[in-house]
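One chain follows as structure tokens, the form predicted alone.
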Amino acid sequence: MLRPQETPSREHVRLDGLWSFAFDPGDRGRAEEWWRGDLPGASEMPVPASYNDVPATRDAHEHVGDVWYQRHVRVPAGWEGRRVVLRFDAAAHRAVVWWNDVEIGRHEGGYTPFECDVTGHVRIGETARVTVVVDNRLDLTSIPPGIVDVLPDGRRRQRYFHDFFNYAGLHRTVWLYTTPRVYVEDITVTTEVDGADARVRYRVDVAGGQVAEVVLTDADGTERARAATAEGTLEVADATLWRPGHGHLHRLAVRTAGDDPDEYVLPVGLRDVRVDGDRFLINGEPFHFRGFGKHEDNAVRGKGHDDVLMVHDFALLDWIGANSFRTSHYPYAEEVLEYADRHGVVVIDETPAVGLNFEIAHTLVPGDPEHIFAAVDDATRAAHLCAIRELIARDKNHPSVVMWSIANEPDSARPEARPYFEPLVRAARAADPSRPVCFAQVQLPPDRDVISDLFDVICLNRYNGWYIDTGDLATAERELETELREWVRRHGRPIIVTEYGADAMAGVRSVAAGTWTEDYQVALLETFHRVFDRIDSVVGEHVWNFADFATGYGVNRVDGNKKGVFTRDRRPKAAAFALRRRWKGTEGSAADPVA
């Protein structure tokens, strides 16, 4: 799915700002057809933002069920005769949309975009009423899964099996955009590198017409290749490559044939990715992942995208010496990937399939299914498959994305996991054969895991010294090394430790380096690093987490998860300076932050 852009043939209007908004705790709105008029009892809500923490009430924070958004839209007079599209970059977790009184679309999945063609409904120059109902409920057919309990007093309580707060709403931009009636519907690009040269394999899908020309230019506008077919290969001699730390982008300009041509310009990074034995190669060179699992999470905004916060996070990644991150545990806003493309930051791109595991959940009650695969069914896997396909369809052209992660911490010890995941892995490879496929496995030794051999890279979330052997770093170091060497012996593939870390309360220090102190967090990270440095097959280290983040209520969480090396408001803990010394070779301490 192509992102909206301004070209000679395309225009767009951002519909961000304050929308009319109403909670619907009794699910009355659909039965009463709230879309037919002004929302009853409405307040105002910013878009993009999670709605949960904007009102100053606990009911808003804990709301389970429908909420309604509405605003009035005027279609510009200059769009007469054009195709007009309403696009939502994200609606968590499912949405139905009306244009005036007519339903125009619905979507399941909270982190990928969907579009509604409203060409047949618009009246140019007149104002229309756009209404959206967004449902945040998670059930055993959704990705991520959850269970909604109805309490004796009639209230609903959402249970979910992942350790971050279930923020919801219109988290990203809403667009109204236009194209010609004959338009570029999609572009797919894969690139290969051969020494100093590169090849760009492309396919252009045009709705209602044909391609007139495809032109590849360098960043300075110099033409490097040209074609006049909808599918083909462009040869680029002596190419400037996209590589980690150097986000060099070419531009692929596509124009359709006819009297009213459409034009679309796709940024293209010339690079290739492959796995060779236990090495991860970018442009034929071994790459070592240094970075984090992150979250889209900030105070008040929740998961609402904000360019200011995004740029600051990338500045902190650069300051600390990180070269990569994983979009844990869902696809991030497209602006994030575009920024990573431009700045040479490497991304492991992950679906929202987190929580497919009852073994690590703390929300189970008597009467629940024995294990996750006894609870999910074909509808769940269909939602998971859709999440994979939508992720790849959206992000396939980003050079920063080097690998697809199709799940985080599923119950991969169950025999039922293999028939569940085998078709999903095949589907991911079919959708994009050019990138490796992985999943993040949690705390299972290789002799108990039944699916890791299906994947290209072994990604491990490990909490030795924290959840296991708490406080005993000597045992943690010994057992971690023993386990990693067994993974090498059995699989011989690259290993990325995609999560490791410890909670630390900012400002809590101790000469004894006790748990929950900044000192213990540093000591645990250094323990893991000693092990990594002794095992060549470990090609990546992603600390959990970049910054503290919000979670649901629980006795093992104090105002959220505190495993960040930065606080939630992005103040560095001692661990941030320790990582900077390791990753950037820069001396410095908390007392010397600019060293």
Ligand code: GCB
Second form
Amino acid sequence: MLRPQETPSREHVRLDGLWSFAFDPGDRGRAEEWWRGDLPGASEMPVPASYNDVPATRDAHEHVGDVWYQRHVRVPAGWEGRRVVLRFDAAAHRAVVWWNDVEIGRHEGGYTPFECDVTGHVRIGETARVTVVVDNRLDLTSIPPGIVDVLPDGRRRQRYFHDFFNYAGLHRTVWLYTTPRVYVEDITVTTEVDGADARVRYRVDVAGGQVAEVVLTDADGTERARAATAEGTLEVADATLWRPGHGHLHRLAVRTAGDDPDEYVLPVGLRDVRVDGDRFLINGEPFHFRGFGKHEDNAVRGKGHDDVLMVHDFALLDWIGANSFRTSHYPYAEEVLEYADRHGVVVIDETPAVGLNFEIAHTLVPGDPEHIFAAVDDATRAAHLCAIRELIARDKNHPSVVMWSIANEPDSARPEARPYFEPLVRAARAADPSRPVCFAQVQLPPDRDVISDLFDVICLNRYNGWYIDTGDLATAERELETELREWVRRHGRPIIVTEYGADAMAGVRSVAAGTWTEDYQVALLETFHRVFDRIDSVVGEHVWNFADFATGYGVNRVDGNKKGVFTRDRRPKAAAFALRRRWKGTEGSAADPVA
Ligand code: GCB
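Having seen the form predicted alone, could you give me the form predicted in complex with the named molecule?
First the chain shown before, then all remaining chains and molecules of the complex.
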């Protein structure tokens, strides 16, 4: 799915800003058809943002159910005769959209975009009313799954099996954009590197017409290859490659035939990715992942995309010497991937399939099913499949994305996990044969896991010294090493430790390095690093987490999860300097933090 852009044939208007907004705790809106007029009792709500923490009430923070957004839109006069599209980059988690009185689209899945073609509804020059209802409920058919309890007093309470707050709303940009009637619907590129040369295989889908030309240029605008077919291979001799740390981008300009041609320009990074034995290769060279599992999370705006925070986070990744991150536990805003493309940051791109596991959450589920796969059904599977396909459809052309993670910590000990995951892995490979596929595995030894052999890379989330052998790093070190060696012996594939870490309250220090201190966090990370450095097959270390983040309430959470090496407002803890020392070889010092 192509992201809106401005070209000679395309224009767009961002519908960000303050929208009219109403909570609907009594579920009246759909019955009373609120889209037909002004929202009753409306307040104002910024877009993009999570709505939860903006109004400063507990009810807003904990709202479960529908909320309504509305605004008026004027379609520019110059768009007469064009195709007009309303696009939502994200609506968490289910949305229905109306253009004046007419329903124009609905979508499920809170982290991928959807579009509504409004060409037939638009009257140029008139002002239209756009209304969106967004439902944040997670149930056993949604990805991620959850359960909504209805309490004796009639209130709803949302439970889920993952460890981050269920922020909701219009988290990303809303666009109104135009194309010609014959338009470039999609472009798919895969790239291969062959010594100094590169190859771009491309396919262009044109709605209602033909491709006129496809031109590949270098970053400085020099033409490198050209074709006039919808599908083909472009050879680039002596190519400047996209590589980690060097986000060199070519441009693939596509033009359709006819007297009203559409033009679209896709950034393309020439690189390839391969797993060979226990190595992860980018352009044929072994790559070692250094970085984090992150979250889209910040004070007040929740999961609302924010360029300021994004650029700052990338600056901190650079400062600390990270070369990669995982979009735990859902697809991030496309701006993030585009930034990673431009700056050579490597990404493991994850679906929102987090919490397919009752063993971790230890929660009571209605009907008392024995395990998650006894509780989910075909609808859940379909939602998971859809989440995989939508992720790949959106992100397939980003050179920064080197691997798909199709789930985080599912219950991979259950025999039922295998028939559940087999078709999903097949679907991911069918949607993109060019990238490895993985999932992040919860603390289970190789003899208890029934699905890891289906995947290309062994990705392990490990909490030795924290949830296991709490406070005992000597035992943690021994057991981690024993377990990793067993993975190497059984699977012989590359291993990335996709999570390891300890909660640390910023400012709590101790010479005894007890749990929750900054000192224990440093000691735990160093323990893991000693083990990694003794095992060649470990090709990646992603600390959990980049920054502290909001979670639901819990007796082991103090105002959220504190495993960040930065605080929620991005101040470094001691661990940040320790990581910088390891990853950059520079003495990180508080007195000289930007050196
Ligand atoms: C995990 C999860 C992550 C949690 C983390 C923790 O294994 O993948 O979502 O936040 O542990 O801190 O408990």
